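In C-alpha cells, one chain follows: the form predicted on its own.
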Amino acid sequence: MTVVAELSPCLEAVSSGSPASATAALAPVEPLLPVVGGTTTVPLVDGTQRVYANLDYAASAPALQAVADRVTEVLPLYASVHRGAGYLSQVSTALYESARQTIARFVDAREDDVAVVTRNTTDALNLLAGVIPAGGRVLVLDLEHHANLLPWLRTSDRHAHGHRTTILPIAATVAATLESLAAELAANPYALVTVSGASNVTGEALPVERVVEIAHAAGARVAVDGAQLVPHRGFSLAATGADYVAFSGHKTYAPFGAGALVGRRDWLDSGTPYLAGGGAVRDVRADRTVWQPAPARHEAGSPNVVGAIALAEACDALAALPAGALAAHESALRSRLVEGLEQVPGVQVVRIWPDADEPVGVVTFTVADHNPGLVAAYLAAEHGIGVRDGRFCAHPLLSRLGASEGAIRASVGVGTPSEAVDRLVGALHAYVADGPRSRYEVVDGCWAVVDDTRPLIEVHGLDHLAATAAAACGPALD
C-alpha cells in the first residue's frame, strides 16, 4: 500500500538559523578534523544546494582528510603482501605490518596482545565467537548492536564447540545493570562477557572498568565492541583490563573496509581460524594442515592493505590531538543537540539509564505521531540533513525502550560543526509547526519524495536518485 503524507509549506529559512531554534545563541563549534567531503553540497527539492550536514556518523565516519592523503601516498607502492621477493612487496608488507602495530598501539595493548586485521566490528566480534574454548559460556546483554549479539546466538543455536549463551535483560539503572551482572556471573560459570562500550543508539554504556572487575573475579574474559567507543573516546585495553576489543576502520574515520580484534593471544593462536586458505598455514598435505600462530591464523587470503593502512592513519591522527579535545568537542555537540531537541514540540530523546556517565555524540529521539522514515526523509530533501532512521541494528534494544517502529538518530563526529546540530533542530521546529514542502510517499518500504527530480551528484554509473534510493533501502527496519 502506499502512503502518501501532503502537508503544508514549512518555515523559512530555519535551516539557517531560525528564532525557534534555542541554540541560535549558543557560540559556534567548528570542526575538529578535516574530513573529505565536509564542504560537498547537495540539491534540496527546491532546486537550491546546501551544504551537506553529515550527522549519521554513527553508520560510517568521513574519511580525515589525512588519510586520502596516505591513501593517495602509499597507492604507488601498493603490491602483493607476505613472503614477495619483490622491493614493493616488501615495502607493502612493511606498510602493513607497522599498520598494525599502530592499531594495537591506539588501543594500548599489553605486550603479549594480538592484532588481527578484520573486515570491520562485525567481522572481528564473529572471529572471536569462534575461538572460544569448547565449552565455554558467553554472556551478553540485551542492549548490544546485533554485531555483538548474533554471533554469540549463532553459535550458541548451532551447539558449535558446545557453547551456550544467556542474554541477560538490563536493569532500570547502571547501579542495577552492574549487580543483576555480577550476581549471574556468581550463579554460573561463564568464559566470555561481552558488553558495548557505548550503545550505538544513545551513545550510553556500563563503566568498563567497573565490568571487568566483576566478570575478572568471576573468572571470565571480557570483549568489549568499541565500534562507537574507540573512534569518539579512545580505549585502553591496559587500563581497563578488558581482554578483548573490537573496532571498525568505516567508523573510525577511514572508511576503506579494515577493522581489527585486539586482545589475548591464547584464544586465538589455538582457535579454529577464521577463514581457510594460503597464509594462514605453515604446511599442507593430503592427510593434514599445520595452521599457523595467530594473527596469520586468521587472515587467510590477501589482506586489504591499503584499508590498514587507512586504519592506521585515522588511529595516529586521533591519537595526536590534545588530550580530552575529542570528547570536550563531540560534548559540546552533543548537549546543544539535546538542548535543541528538547525545546521542539513533541520531540523525546530517548535515554536508557538516568545514572549513565557521559554518552558519546550518538542522539536518538523520536517525534510524537510521526513515521521516523517520514521526518528522515523530510530532514534529507529539504534542508540536506543526514540522519539514521530505524531500529539501528539493535532490536531487542528499541523494543525495550518502546520504539518498536523505529526512531531518529543523529550523530556526530570530529567534523562536525555546530551549524550542522543548529540546521537540525531548526529543521524539527519547521517540521513540527507546518509539516514537510513536498508530498512523500513509502516505495519498497522507505519514505521518498513523490516524483522527486533532483539530479544525482555527477558520478559514474548514478543516474536517477530515487530509483537509486529505494533500491538501497529495501524494505526491512534495520
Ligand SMILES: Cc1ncc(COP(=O)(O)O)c(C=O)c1O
Given for the second form:
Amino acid sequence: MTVVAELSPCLEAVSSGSPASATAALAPVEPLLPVVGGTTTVPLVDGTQRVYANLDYAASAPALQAVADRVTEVLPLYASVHRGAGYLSQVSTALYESARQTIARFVDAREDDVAVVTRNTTDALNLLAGVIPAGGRVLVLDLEHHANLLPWLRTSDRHAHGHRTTILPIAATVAATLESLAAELAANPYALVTVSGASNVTGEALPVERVVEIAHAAGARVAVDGAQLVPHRGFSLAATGADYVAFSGHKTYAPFGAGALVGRRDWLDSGTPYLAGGGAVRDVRADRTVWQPAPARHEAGSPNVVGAIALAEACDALAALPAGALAAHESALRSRLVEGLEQVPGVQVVRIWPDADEPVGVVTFTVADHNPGLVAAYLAAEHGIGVRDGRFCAHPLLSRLGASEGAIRASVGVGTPSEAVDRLVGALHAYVADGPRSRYEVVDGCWAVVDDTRPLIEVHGLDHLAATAAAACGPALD
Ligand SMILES: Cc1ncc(COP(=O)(O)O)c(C=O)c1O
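To test you: the structure above is the form predicted on its own. What is the structure of the form predicted in complex with the named molecule?
Up next: the whole complex, starting with the chain shown before.
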C-alpha cells in the first residue's frame, strides 16, 4: 500500500535554514575523537550535498580512526589462531589473547573474571542465559531492550535449563523501582537480576551500585546490559560489584563484529555452551564430550580475531581520554539537544523517571500529530540527518511511555559535533512550522521521498537504495 504525506500549504516559504533557537547562541562543541566518516557528505533531495549528521550512535557508532588504523596495521599479520603452528599464527594468537585482556581491563574486571569474545550484546546475553545453574530464577525489569528480555524468556518458555523468569514492572520513580526490586528479591529467591546499564530509549538507568547492593543482599547475582553504558560512560565491574557485563563492539566504535561478556568464572566454566563446535572442547568421543573451561568453552568455531583486536583498540582509545571527558562531551551535547527540542512546538522528550541520574547521550522524542517515520525520512532527505524511528527493540517500554506507535531517537557520541545537534533542532522547527518540502509516501511500511532523484554514492555493490531501505525499515516498527 502507498500512502502519500500531506504537503505543507506554505511550501514555497520553507527555508532549510534553522529558525532562531536557544542553541544558536551556544559555543560550538567539537568531536572528542576522530571517527571514520565524520566528514562524509550525503545528497539531499534539493540536489545539494551536506556532511552527514550521524545522530544514531546508540544503534551503531562509526569506527574510531584509531580503530581503522589498527585494523590496517594488523591485517598483514593476520593468520589462523590457537592451533596454527606458523609464525603469523602465533602472532595473531598473541594479539587475540592480548585483546581479550584489554577488553577485560576496560571494564575493570576482577582478577578471576573471564572475558568471552562474543558477536555482540545479544550474543553475550544469550550465552549467559544458557549457563545459569539449573533451577536458577531470573529477575528482569520491563524497560529492557529485547536483547535483555527475550533470552531470559526463551529459557523460561523452553524450560531448557529449568529457569523461571519474572518481569518486574518499573515504578514511577527510580526510588520506588528500587524498593519494588528489593521487595521482590526479599519475597523470592533469584539467581540473577539482569538490568540495563543505560536505556537505549532514554539513556536513563537505575544506579547499578544500588541494584548490586540489593541483589547481593538477597543472594542474587547482577548482570548489566552495557550495550549503551559501556560506550557512553565506561563501566567498572570492580567498582560497581556487578557480576557480569555484556557489550557490543559496533556500539563502542569498533564495528568489526565482536562484542564481549565479562564476569564471574564459575558459571561460565561449568555451563553448557549454547554454541557447540571445534575449539570449545578438550576431547570428543562418540559417547561423550569434554568441554574446555571458559573462555574457549564459549568460543566454538574460528574466533573473530580482527573484531576482538578492533574492540580492544577502541577500549584503549576511550580509556586514554582524560577522566570525565567522555561524560562531559555527551552531557554538553545532550543538554543542548534536550533544551533545543523542548523549544520546538509539539515536540515532547520522553523520560522514564523524574529522579534518574543524568542519562547518557540518547534522547527519544515525539512530534505531536506527526508520524515518526515521516519525520525521520524528512530529516534524512532534506537535512542529511540520520536518526532512528520506531520502537527501538524495547516494545514493552515504548507502550509504557505511551509511544506504542513509535518515536524518534537521536543519539550522540565521541564523534558528534554540536553542529549535528543544532541542525536537528533547526530542521524540526522548520518541519513543525512549514511541513516538509518534498512529498513522502509509505512503501512497504517505510516512509520514502516520492520519486527520489538523489544520486547514489559511488561505491562498489551499491546499485539502488529504495529496496534496501525498505528491507531495513520493514513494517514491524521494530
Ligand atoms: C541497551 C541495549 N541492549 C542490547 C542491545 C543489543 O545490542 P546488539 O544488537 O549489539 O546485540 C542494544 C542495541 O541497540 C541496546 O541498546
